[in-house]
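Take a look at this single chain in structure tokens; it is the form predicted on its own.
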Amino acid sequence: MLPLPTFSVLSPRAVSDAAQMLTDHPQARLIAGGTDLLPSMKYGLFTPPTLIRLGGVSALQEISVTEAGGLRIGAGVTLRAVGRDVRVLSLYPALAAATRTIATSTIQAMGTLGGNLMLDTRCAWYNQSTFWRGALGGCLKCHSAPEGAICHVAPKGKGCYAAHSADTAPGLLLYDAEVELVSTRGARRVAVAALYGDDGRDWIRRAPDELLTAVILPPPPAGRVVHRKLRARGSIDYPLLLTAAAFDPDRGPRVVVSSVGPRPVELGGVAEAWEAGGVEAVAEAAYKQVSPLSTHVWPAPWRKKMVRVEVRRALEAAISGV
């Protein structure tokens, strides 16, 4: 059994006491469903002396329509809640289908969509107890103290290459989805394209004090948006590979691919690729620009081969929608 170490709790009412609460107590973390983080605690990964629970936050919780026609998400809204709403469902099946590919029904229930957004990098040597990781010599990722001096999936890099695993990120980028951060020096949105970062250790493009209050949703495209999750079990596990692609007729196709590094990436040459030799060329495409590393306990060379395989798939789907 591993125990959590002792913290105290801070309960805010309303965004602002939040912001407040984060600019005074810069050690704190944010809490809302907890399925990540405390088991990240008792990994000895995270030991923040305060946690600020936005539970209670009811405006979090809201899911309402823009004035442009779009989706305003309260980043508090819990997965369920969003893979559930009618509006969700119609406008943006994407998304709905992201929060259903999540771990399990009760994470889904407990999770939010916030959270899986701002969900930390994984990794094979990462995600261990502090006693499995020293018997490697620590981690270059872990935040409680700088345990090791390089990374174990690199070991020659200079950074650390932990893998992004957000299910819901690869569809809101090609929604063209954008985040709302807010400190007690106001509010900002943030494209869900430039919120992460390129390093495992600091995959969150965000000041300190902020905290992510909402998802908001532009009206939806033309075409389809599919999402696709390769995984080994069909419940509970996270991601060997997220992929995401939209095909818009009068636009032709993206795609997005995840879990391959610290961030998600749209790769380049798809609307090249597409006119050259349309599916099988954009399959293609990926396979020679996506190289998973060793992040994973499933071999890296098997995950780069189900990269041409998940496109072509999520490309087909995509088109056949339209």
Contents of the next structure:
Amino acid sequence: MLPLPTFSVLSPRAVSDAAQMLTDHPQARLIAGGTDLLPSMKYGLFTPPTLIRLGGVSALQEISVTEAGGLRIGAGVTLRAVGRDVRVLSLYPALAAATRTIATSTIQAMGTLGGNLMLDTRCAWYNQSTFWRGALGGCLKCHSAPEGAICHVAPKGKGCYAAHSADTAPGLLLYDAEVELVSTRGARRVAVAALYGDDGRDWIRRAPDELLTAVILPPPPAGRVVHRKLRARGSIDYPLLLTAAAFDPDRGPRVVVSSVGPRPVELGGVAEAWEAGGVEAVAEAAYKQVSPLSTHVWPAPWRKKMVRVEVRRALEAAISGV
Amino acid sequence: MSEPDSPVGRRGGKIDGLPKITGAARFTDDLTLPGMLHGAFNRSPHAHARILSIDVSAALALPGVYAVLTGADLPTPYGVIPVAQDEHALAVGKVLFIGDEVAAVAAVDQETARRAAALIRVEYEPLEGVFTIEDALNPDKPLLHDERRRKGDTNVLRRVFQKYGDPAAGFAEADVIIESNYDYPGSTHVPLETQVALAQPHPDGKLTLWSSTQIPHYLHRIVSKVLGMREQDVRVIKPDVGAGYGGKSDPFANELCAAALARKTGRPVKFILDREEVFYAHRGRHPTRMTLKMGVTNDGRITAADFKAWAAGGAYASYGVVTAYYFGVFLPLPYKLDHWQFESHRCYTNHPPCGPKRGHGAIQPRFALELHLDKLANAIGMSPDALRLKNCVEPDTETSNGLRITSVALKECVDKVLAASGYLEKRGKLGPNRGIGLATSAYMCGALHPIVQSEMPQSAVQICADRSGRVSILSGTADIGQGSNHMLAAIVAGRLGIPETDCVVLEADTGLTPVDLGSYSSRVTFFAGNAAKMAADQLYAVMRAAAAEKLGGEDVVMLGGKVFRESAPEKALDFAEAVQLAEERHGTLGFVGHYKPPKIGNRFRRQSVGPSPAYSFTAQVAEVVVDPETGFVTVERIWAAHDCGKALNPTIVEGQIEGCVYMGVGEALAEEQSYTKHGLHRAPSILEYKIPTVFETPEIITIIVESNDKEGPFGAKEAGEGPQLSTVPAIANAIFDACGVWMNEAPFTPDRVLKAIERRDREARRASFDGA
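Having looked at the form predicted on its own, could you now put up the form predicted in complex with the partner chain?
Let's see the whole complex now, leading with the same chain.
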């Protein structure tokens, strides 16, 4: 087993305490389930001196019905609890389905919804041990990389293309969900669609002193949302491609594709394609728009072909569910 | 031979199974000694480089660090095969792959040791790397092992060429000849337990080494050699081991450095590899490029074969010389083939070293040949099972390359697997994208010749009957989870008519147990089993004689823990009473048995690799579903019939067959040692190296077939490796049945399968265009 680096732990009981600690300890990282954070720390991807443990903040563990008739899910609710909640199952089945595809059932019991949304972007050239990254010469996302390190996905590029891998994000985006971010300066809401940025190093639009406290879902849309995860095996694996499709008989389809770059992307031109040629045309439009890169061990050209297949299958399922 | 209540042939758990499932078993990492230090390596970040200087001062200055070793401290080369002594515990002069060990640290804890290892400054002069077979065959490329330098030298460790009969004449007889290229990937073992060693120095200068090894005997020899110690001063103990699959059949740097650091510091040193380091220690399947040309007559007689193989073997030889022979010598088995030849090349490349993995050297040619047979069957319009049965090797014959064949129940295996799977009814009729495939295979039951040539026994067992009725069994065998401890107990208990749980097995301690060469080449049941039987036979004879005298008649049997006359079973002695009687007459009841394989005359003197006292046989059928849009292959079911001679414990045999199938499914679907163009392993973790999860594991239907080998202990042969040989080609043949594509390249990842399907469709379109 790889040893963890040394760190200290702070255990707030209230959201306000946690926010204060985050302000007081700018180098600290938040830890909820820790199922991705701790392996990353063992790999030396980052070595925070302090972890702020959110497990003791009971306010983050609740699911409640909002006045608007949607749901507010605390960031600290475990993926297992989200996936088994009858309200989530009946109103937001694509979210429940997404939680059940994450890693393994034991990790779902530890990992949280907030943790999943805050999951670091991933890359085959980055999520490796200190020794491995040293032998590679580092990359743009590596904080400890030597001068002259390049991106191994796009060697001439200046950006980082590490792949957004949060399984719950595409579905939440189609449910028009928002997240609540809290700091000592106050609370604000950001749409999931606007939460993520275009560079794998700086993939989340969150101020360093903010913590994600809840996911707020508006009342569910008229049609059905479907979540699909392409992965190498039936368990444990991170996504090779995430697809979410929604179909509202009045408004037509919407499609989100993820794990192909630093953020989930809602495809453009879907309505036009739908009008012109139905499901096949939407799948073709997706294929043309989305170009996976070599951020995964499995080959990018095959993943590109899968965009067409997965979008078609997701959309067909969304339509047949109407 | 197997009585109803004898442990021989009885189902059930292993005698040492409970401690493993309750957590009571002690693996090497469970051992802790007072004052124990921990080791860590500094490893090469270069695939090929000359070491200009090593500065260990910062590491030594770190508080908690006790010692640092570099290659200069352990200059003696070694290698498990005597003709290929090309390794050093730590790099000397050059590093040969990314992950090669350069320096070793002993410190007060693992974190300190790792931190110190990272502080070692090594100056390198990078050299051009050798990463492909083309590179390895090119005399203009640098040599990995400079000492091999002669004019025109390449990085080929061993080239083997053998020819039998008259291949040209054989091809002339053929009605159909097909030639294809095949590629089989490198893969690694992924035992649950990583390599762990613990060395303890003694005040008298002696040394004890506990290690997770499959080869305590060879490790004993090599540790003594590299440390410059007398062999009688080194004691190697193998505690419980969490599997090996061939991956612990070499001496490893962590074992040698634990020993050397313990000697240097005067303290016990534990040296554990993390999972990533196991991918660098490797010794797994050779990635192999092959061409196979075979001819058949229209009535299905195989007339000739010509096989070539090139393997990119990584930085060191390991067992590679032997691999080069295995590629060819098992090619025809289980078929009769008179006219054939093979040429194989085992190359060095700047990658982690390959070595033996379950089905060593036979998996790759079997994949090629079993696909090829289906292609030939297709071409002559014969059913694949009929083609196989027509050419099947017969019992008590000799192959064209001089292998002595004794018991064979392959036809029965094929019949049973066809019947159970419904192959004949299903083939070609399962509808689009669902298919069924057959493959057969054979494997050795122990290499006839030892790694280090000698006329001494290759396995020995010592037994001692206690007055309590308990029988102790001492053997140098290495149980790595496969069940060899249970096998020894079942054989001894079976002979003496007592429960196997009344036996105590002490194994794999070179300070106490008589020698056994180790757990490789599927040798342990046949070799150590016969040694145990020989020891038990002697105890049986002495006890029987004493009981006959007491009971007044010669018709004595030992059964169910009792000793009695068959004609008067009501007057029975307890086994313990019989032991006491025998001890009174004979003295202390200790006996040794050993096994030396028979001297099997071989017409071909050069053939030292391949001969075995017996061969196991397997037939498998796989049923698969292919997703034609994604290329994903789902293996739904595998039926596996295996001729293991005699199942000493059917539960354990079934477990071995299932394990083989599981491993074969992994190699078929996704497992691959994949490297960047600079030689960096792309996925040295069990997250990204895709072994099957329970979702990819098919339903496995095992069928045990018993041929009762005349020379095997109670008729037993092997079951731990042979069953894997059929799995990958059965899946490939099923994919062809499902969607009409030949997967000549493994693993059958969605990417490769989809490309093959797209090629099929393009060709079909072109054909219909041409036809129109």
